[in-house]
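Next up is one chain by itself, shown in structure tokens, the form predicted on its own.
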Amino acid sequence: MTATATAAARPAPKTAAPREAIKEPSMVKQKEMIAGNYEKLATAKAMGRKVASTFVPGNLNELIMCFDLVNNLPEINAIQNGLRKKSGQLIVEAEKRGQSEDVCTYVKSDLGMLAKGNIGPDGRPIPSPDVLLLSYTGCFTFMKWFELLREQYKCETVMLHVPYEGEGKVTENMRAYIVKQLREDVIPTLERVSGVKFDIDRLREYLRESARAEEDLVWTLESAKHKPSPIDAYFGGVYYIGPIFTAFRGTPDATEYYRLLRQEVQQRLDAGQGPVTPEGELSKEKYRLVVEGPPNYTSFRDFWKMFYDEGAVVVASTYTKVGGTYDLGFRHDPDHPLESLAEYCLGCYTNRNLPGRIDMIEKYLNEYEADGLLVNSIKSCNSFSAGQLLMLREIERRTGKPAAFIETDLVDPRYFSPANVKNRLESYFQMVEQKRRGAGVAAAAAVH
């Protein structure tokens, strides 16, 4: 028998199945909540319910619920398709139909999904919206995105224009401008589309529920100030912000989710444990980082692994503020409902100017005792990527801590290069080590 024949006769080695990701109870609950919202969307027309499509930053979920509308968020569909590794083919489909390579890949994933029958991430059709509701909070792409969707769906469109924080602060005129739009444009449109009369007391109750959840979210994010940090505020943070940034803020489900999450994190704090990764608890925290920019979703688990394999924990991130800067003190206020919605929209991260973003990152580096800043620059997201190199250099100048730059994309698998990202991360961690050694030498010299 030849060597080739012998090899052919041997049973093929078994390929190890991918290890199932470890999930905490709160993550399981969140998964059930997401599935429940997709169930509502899939059955909306049969149940006689109207559908609103809106975006994450500055979304008016509490107001939408006042009109019994089911909330569909296109970015979340793109993220879910990215996590399920479906977004690549959808993006190619959109490009075949004329979309540029430089267009936001959330947009192309959504348009590609629409072109292929609008089958959602869970495999069931997403209904056409009855109203497109845009809260404009610093991302110009959102406006063009909704223009394209309006051409397809031929439905009502209403825009809430949110003034940009060019001077780095909110003024009373800004708040009043938004409240006027809510009263005169947004609420009347939603009443007309839904057939439901606006009830401000109902809104107040939803806002009261939101504030409860926001307290526990902030407590969770700030737990990362401990050493070791019991959470990862970037990769784990993607899960932590999910309910409050989307179709669940203002619901008892969200309040329960954050109560459960806080309980889990408190248990890890009490035990002196690090964050839970897809492969189990991180046993040793070696590096503490602040990260600017969104993550890559098509290779999310592999991306995260590059960090926890090195003992790197993200203790604060700007991405977890894209749907609200609650850790800077904002809470939805049921006593001032419309003004509270206005304040919320104004404070979203993408609506803040570059000096404000730099101040926020510097605050995180100092308060969370981080070793340095890492920027994940997203190829197709101008709202985040514009100005990031300037921000990086200014943070290095102010803090003296090392900063680094990697590049990926949101949900386009073509722009995630594992070898390149891994090499840059390893080089960065070497920079951190050198900085530590230099600080140690300087401290020893000062003693003598």
The other form holds:
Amino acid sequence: MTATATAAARPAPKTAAPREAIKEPSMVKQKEMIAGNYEKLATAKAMGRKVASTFVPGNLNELIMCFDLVNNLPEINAIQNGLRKKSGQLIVEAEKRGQSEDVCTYVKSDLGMLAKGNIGPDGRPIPSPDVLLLSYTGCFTFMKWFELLREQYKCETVMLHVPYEGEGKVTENMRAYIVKQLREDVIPTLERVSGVKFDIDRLREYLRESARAEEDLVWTLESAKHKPSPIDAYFGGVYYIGPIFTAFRGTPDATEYYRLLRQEVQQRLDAGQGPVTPEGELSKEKYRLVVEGPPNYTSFRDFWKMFYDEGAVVVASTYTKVGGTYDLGFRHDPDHPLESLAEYCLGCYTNRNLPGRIDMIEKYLNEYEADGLLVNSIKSCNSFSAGQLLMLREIERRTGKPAAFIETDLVDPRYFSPANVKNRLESYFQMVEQKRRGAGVAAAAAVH
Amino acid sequence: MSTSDIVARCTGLFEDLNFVYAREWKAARPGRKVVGYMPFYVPRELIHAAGALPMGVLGGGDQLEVIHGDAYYQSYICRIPRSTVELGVTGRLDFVDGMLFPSICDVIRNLSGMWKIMFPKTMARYVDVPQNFRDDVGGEFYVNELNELRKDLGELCGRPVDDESLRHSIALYNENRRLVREVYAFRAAAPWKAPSSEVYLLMRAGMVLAVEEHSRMLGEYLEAALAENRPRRDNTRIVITGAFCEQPPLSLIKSVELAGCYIVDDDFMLVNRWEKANVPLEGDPIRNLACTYLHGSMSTSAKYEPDLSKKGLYLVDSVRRNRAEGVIFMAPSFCDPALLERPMLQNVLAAHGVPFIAFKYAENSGQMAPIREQAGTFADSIKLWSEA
Ligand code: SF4
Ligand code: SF4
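Switching forms now, from the form predicted on its own to the form predicted in complex with the partner chain, please provide the structure.
After this comes the whole thing, all chains and molecules, with the earlier chain placed first.
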């Protein structure tokens, strides 16, 4: 699931006369940041820098930076390869080498890339990691994924086990367990690998920076409560979470990115404008939706366009919470650095139990005044997908709003059927219309 | 009692999807509780010490028609959660007071939350286990988790779980595991005397019977099997791996045997012998359970292996110890833990020169001919190879 696209990878339009994409300063900034990180990765070995690979949920970027490690996120590479339509062949390659057709396609895209020489999405080599930081947060596959990578790289691997919020709450035992692992295992390993001594004040500084960016991110996401919404919180949201979910949380660059983003969104709000999309601005907001589940990346733009064509805006999504649930109030806290990292990991969306996930969606539907829920169920991802049909029923029961279900995959083009998805969406919008008419009739009847 | 009498009893229990034994156990005394659990492991001693009957829930097999369960799951998710939901929705588990969902994969994990919503009167708990194996880190975490569970089970059963009862339960399960290990060792030594289709049913009986009764049954089976003369075949000795959650249909196990294989080890019901040696009885029983989990338990995909050089060696050990000639990877379709682990285990086997084949199944698979053919070819090729 997890992960984010980036402005750098916004796919080129397919049509002969592409519409001029709107390039806002925040987009330019993000593009530079992403390119910068790939540059760091490509030159890491030459520059004598050590590389850590890790996951988006439970991503300890601030800690990684304390050891001057360059952060490589395999999920992001898979997404970037998906957006560039390269993931399909990588997945086939991994399957040829013994991976099952049934398992997560992020893993297979990554293993396929490795098998083919580890050339990154930008065409430059991805260095072998010096350490695999296995933040085992919210997904069983993570553990196997890094065991598979460890088998190839034979490098140091450190596990951070984040307990699941089975009872819908964080306990002292969970927090203490994570902090102890950080102290006793993760930090000493990173010190050993990097040769850099841990400095907790340095960590505090990064966390302070993170919290600043987090404020602006939350403001941006919540701007979708306005009508019309100035943002799309799913397709657009994927870009907005880019810096904070990846190698930039805790950097002044990220803070600057979110400051720029906030300014831009504020301007759109003031002007009463809708979201920016690759097709241009969405000027007439017809439907407001909440989306559960990750997007499809191999046909990302086509998928988005299906919404654009119908005037549908996603006002809240759960995917933008996989790398942290900041909108529920969490902020990294420099006064309690390790505890705060523990809280952060525990709160990531897929580490929350199913009833908690349903509560979040219900809250979004109400607070963002959405017309209904759309579930994009991802074949790859049991962490997200197992239980989504019950979630859908529960949401319909609790809110009375229509919900619909589509099935795609993250980065396996074989599981994106545009005709099916489009049909499903069209019938869903008809359902929303009917519901509205029904409500209108009921309201009229109440008046007469 | 003969083996066939015992097997007939086990078959009755296995086929009974209304769980009459557990219902009767519960009805026999007022206030009794039943606590269900899913694969691969839960500390059953805690349930027992609370005075409840631990009952393994392993899906619906190939006899249950799944009607409602399919409406809760997409086509690309394995079968066991849907048939388990079916058991719940059709009232077959209406007497179950608590359900434990261990940390095996995201499907079972999410099912724990579904259970809370669908069956709010049942206590549903996710059982986390440590992936850090240091006593002061993962051990401490697990001790606290176990104490939490102990408290919940005590509340459910209306009596706190004291150390003495817990020690007593540990002793009973130690004895049960000793006998389970003995049956496994007996089968590995003389597989023609203890066919796997029988051993499977015997182990399945342990999912529902009270532990004392199951231990008695294991003892009786060993005695009866030893006394019976059965023809010895020139079969190939194989280990089965990957079937630790959703269970294969019994006909599949029989097909593998009919294809010329003696199954000398398997991972069908790990909970029966998860602890490899006795859990100590002296000292703090909770700590003893936690320590045994950390340092004395079996290996499977859901448990992290911190040491790359040890990865998958448990399977090689099993092959060596049980003098197996090959391994069959038998995994449920769409099973992340089994299928992601598989290539790593295969590489380890290849490095140790152990031949293997792989196929997938579902608990309701009906077509056995291809599997029999595949297993038969595998068995024959091993024989040919060893004779060459
Ligand atoms: S299973 Fe889901 S959460 Fe896990 S790595 Fe794959 S896509 Fe991400
Ligand atoms: S069969 Fe595999 S994927 Fe399915 S519930 Fe069991 S462990 Fe999870």
